[in-house]
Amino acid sequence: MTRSAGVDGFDADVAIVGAGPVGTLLAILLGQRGKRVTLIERWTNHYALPRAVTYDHEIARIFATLGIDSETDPAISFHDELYYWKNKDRKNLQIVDWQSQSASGWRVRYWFNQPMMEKRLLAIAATLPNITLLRGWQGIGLEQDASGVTLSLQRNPEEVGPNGESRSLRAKFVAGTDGANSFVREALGIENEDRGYFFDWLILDMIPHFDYVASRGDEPAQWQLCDPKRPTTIVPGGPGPVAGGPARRRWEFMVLPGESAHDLQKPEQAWALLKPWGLTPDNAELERSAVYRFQARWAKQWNKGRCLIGGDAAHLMPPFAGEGMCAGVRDAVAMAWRLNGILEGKFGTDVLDSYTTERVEHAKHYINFSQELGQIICIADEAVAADRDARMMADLAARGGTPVPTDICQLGRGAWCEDSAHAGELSVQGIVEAGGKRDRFDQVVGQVAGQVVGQGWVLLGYDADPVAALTKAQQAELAALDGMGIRLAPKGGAGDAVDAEGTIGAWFDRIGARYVLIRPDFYVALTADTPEVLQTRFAKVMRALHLTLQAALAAE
């Protein structure tokens, strides 16, 4: 079937190749703003086995804008516990703070079942009539010109056989979220920067028929066993298949030198590795056994003309920091607000260049961090491991066993004011009150301004009117962005919303600001302490966005 193009000659505003969580989220964020989206997936059936199992506070914040509450959703779980790295004798080498509530207003770490989450996202996408899902099709050709992109598609022969059925699709933009072997990336001729990091690990996803964590006494719920005889990861796998029943668990075992990856993933080998952990075919189900090659690489360029890439198509990282899918979700949000803005006539296409410069550096941070963690655990030499243990235990003792906090990672150069303190960082979120509602800022701010919750531009003033601090022309520019101006008052004060617990006020004090411009991806575009500084920095951000003159004039 070949769909006829719309009145503008395009089948879609955006065609997205790859309907995993990254591509589906991108489709939703575009579809919610009325864009015509075609989501293309090479497999006809939904993949029902686990892959990613964890995400961080920032992703919880993003999911909340879709109505997915990570605190109460049955597909998501959490553990009020630290993340431990232990040696072969079970002595602590490192402790990471996965217990505290983050500055985003959500817990540092959540655990989930990817098939359940994907179905949730696909169900949300199905409620948007302007999203078309094409299953069983794969890209075989891509050509772009000044006004759009033509995709050549073919029925996936692995699914429906080599019947040769093909079609073409015309879109204004194309996003490749089609995995590590991305067709879109290859078609664009984009090269990877490869760190030369390769380790094979056996991944075992288990469904115990009992409460595994409770049965293990003092053993942590989430930890790394840095034993050179067999480096091992033991973490939650999200909720189990029965609501309220035993949770899933995941084991990851490093494939040792000389071992056959093919043989190791056989069920009998999996059960032999799990026996010391108390799991047998009688008390647990082996949901998946697969060997994965952990790698560290990123694409050198993430946008080219009217095409972009994101997720595994743009980067791969070892799983030790739990940031692989998180980076892809960030990519989806970063692509979405730019593409929405361009299609709505707000930005020039040059704003896509900042997608690459911002996201490459941000992803590299987590890739490097994940690789550093991997260099700690992926040690199979007894002597090297002993040296590592002594050094890390000494470091841990020197700081009194204090857990390492989660870090703050700044975006690469892009659509934010570089000479503004703390710009390019994720904004802090606290509990606020407005209109009789008390909730996290993201869930309240939309109703204050009469707009859709989340994914918008917010100019926040603390005990100050932020819009009045702008020039008339800049007020028009904020309106052209569909931006919200929110006067946030301290407790007992008067404003559009009240800082109920003082969290946001403490953040403003810490960064020396009275005004903050927050982007649709929740990153800070600028901070300012006076109207004059706000005006100067606001102008810089508008230039970086390539805000079109027509959009600003239309808002006046």
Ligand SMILES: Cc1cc2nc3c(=O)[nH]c(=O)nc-3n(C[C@H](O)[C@H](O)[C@H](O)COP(=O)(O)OP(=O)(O)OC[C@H]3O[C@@H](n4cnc5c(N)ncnc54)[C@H](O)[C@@H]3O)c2cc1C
Given for the second form:
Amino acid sequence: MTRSAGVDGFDADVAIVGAGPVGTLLAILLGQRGKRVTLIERWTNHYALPRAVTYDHEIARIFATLGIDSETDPAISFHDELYYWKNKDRKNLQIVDWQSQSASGWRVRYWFNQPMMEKRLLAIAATLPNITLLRGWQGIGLEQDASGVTLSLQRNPEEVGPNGESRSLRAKFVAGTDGANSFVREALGIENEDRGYFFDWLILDMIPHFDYVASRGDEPAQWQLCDPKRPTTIVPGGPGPVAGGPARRRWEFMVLPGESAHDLQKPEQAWALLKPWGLTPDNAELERSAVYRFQARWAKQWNKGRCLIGGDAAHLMPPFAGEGMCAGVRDAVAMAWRLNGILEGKFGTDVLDSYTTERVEHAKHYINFSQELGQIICIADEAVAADRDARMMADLAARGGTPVPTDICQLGRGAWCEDSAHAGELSVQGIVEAGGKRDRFDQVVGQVAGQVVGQGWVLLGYDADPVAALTKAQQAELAALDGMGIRLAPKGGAGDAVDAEGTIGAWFDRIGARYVLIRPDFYVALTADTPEVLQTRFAKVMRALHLTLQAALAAE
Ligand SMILES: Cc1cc2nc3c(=O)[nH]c(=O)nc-3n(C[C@H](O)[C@H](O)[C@H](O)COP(=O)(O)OP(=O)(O)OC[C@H]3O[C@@H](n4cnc5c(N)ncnc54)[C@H](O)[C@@H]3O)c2cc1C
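Switch from the form predicted on its own to the form predicted in complex with the ligand and print that structure.
Expanding to the full complex; the earlier chain stays at the top.
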């Protein structure tokens, strides 16, 4: 077994096991801050088949910090349309608002192709010289001590046979983003909480040779057909393989009781199911046909000593809400700001405990929501379906047919001030003007301040100087966090930036705040209406962060 040690005895600040979307994003967010990262992936070649097809506004905001603009990027698409749940007679049962602009300043939903997005992320990672990608190696053992983690690796036996090379690697921290069968989770002895939810669905990824949505008249672009004879999901699959050409489409068919999942995924069966939808081998390509078992579970603990887990390693949910990868992307950001802060000497390692407490509750919200959506559609019994239809149609009529808005989900307890109304929720983003630029807040303010946007602490004061409202010691703490104080002025006023459309001012009014502290993951750490309240709540957040005194003093 070979081992290469770095100058400080560590091969990496952080070793990340698994280069899926979550591990790769985490590597980028650490690499951009100058950390030495080793990203370990068991397969030599990139996994080229689709899985996730949609992400939400929060993920669009995160991707924008990497320079990926969901509105204009050719690898991303959107439909200016609601999300419909219909019964077998195609009458509406439920309508979800996937059409509005969101509080994050982006559309509620975007559509994409997971392999294309992963390649994009890997290309960004490749531009950062301090990220080393080890392909064809898999993690097989880990041991932690007070200062670091020793990770044992071997060449993937499925690629090179049983007697391949092995080596070890020493890192200050290890993140397991190694998917549903996570070796890191197992090695840490972390158990799953399992809902015992299992439904098999056939997933068909299609490349029609024509504009499918245009060919279907009034049929929605994104919808669920809750027909007990064959519950079916019909959604976009992101842009097609040819730039400007027809888009991908995704069909998901529930495997019915008594059916063989193995037989159903054969191409001839797939084409038989697609025929009523107007697709044949002559007018479309079947990119992939596979049966997936939808599950609902989460790991009981997401950090242990110097190790963390995130993404599918930490949670699984049925894809009806399109939130599985989204939850993993949030994990990556939540891990990154904490690990960056610890490695920069700002936080104690205890801050990792709040990664678990915050993220588990948040992910559980989406697991519950996805399961509830699944309970609507996964019905193969005609009588049960008829009851459901009557109940849901009555509910929808009672609401006047209005779509369900996207929900606001609060983090579990952690590094935010519970005394503040609306803390632990996502912050609102609006269009601002500063330094001759007019754009979304993250883009304008980050550029003006010369910082990597979306990855720093921001103390906002609305028509008030936020930094002057802190004590001297707290000003040093904000500086130690590399935090920005921004005085936001209403239109016509003077400040560091102007709230050009009044979006942020309206939010401040709604939550009764003059000051808001926003974390690097865009969640609100505190709100306050006076300097005194700000100081008390700021002190609580700093305690929750375990900000080290040395870091604050060094910044003075
Ligand atoms: C049919 C389907 C539809 C979906 N639709 C959506 C959707 O629309 N929206 C959404 O948000 N989510 C969706 N998801 C979920 C989404 O695809 C996953 O949540 C996402 O891929 C998880 O990313 P990850 O990086 O955590 O794990 P993965 O993508 O599984 O990546 C883990 C990586 O770790 C590697 N690895 C594993 N073990 C080791 C080891 N020991 N050593 C080294 N490397 C290792 C693997 O090879 C892999 O590359 C869907 C999933 C499915 C199956």
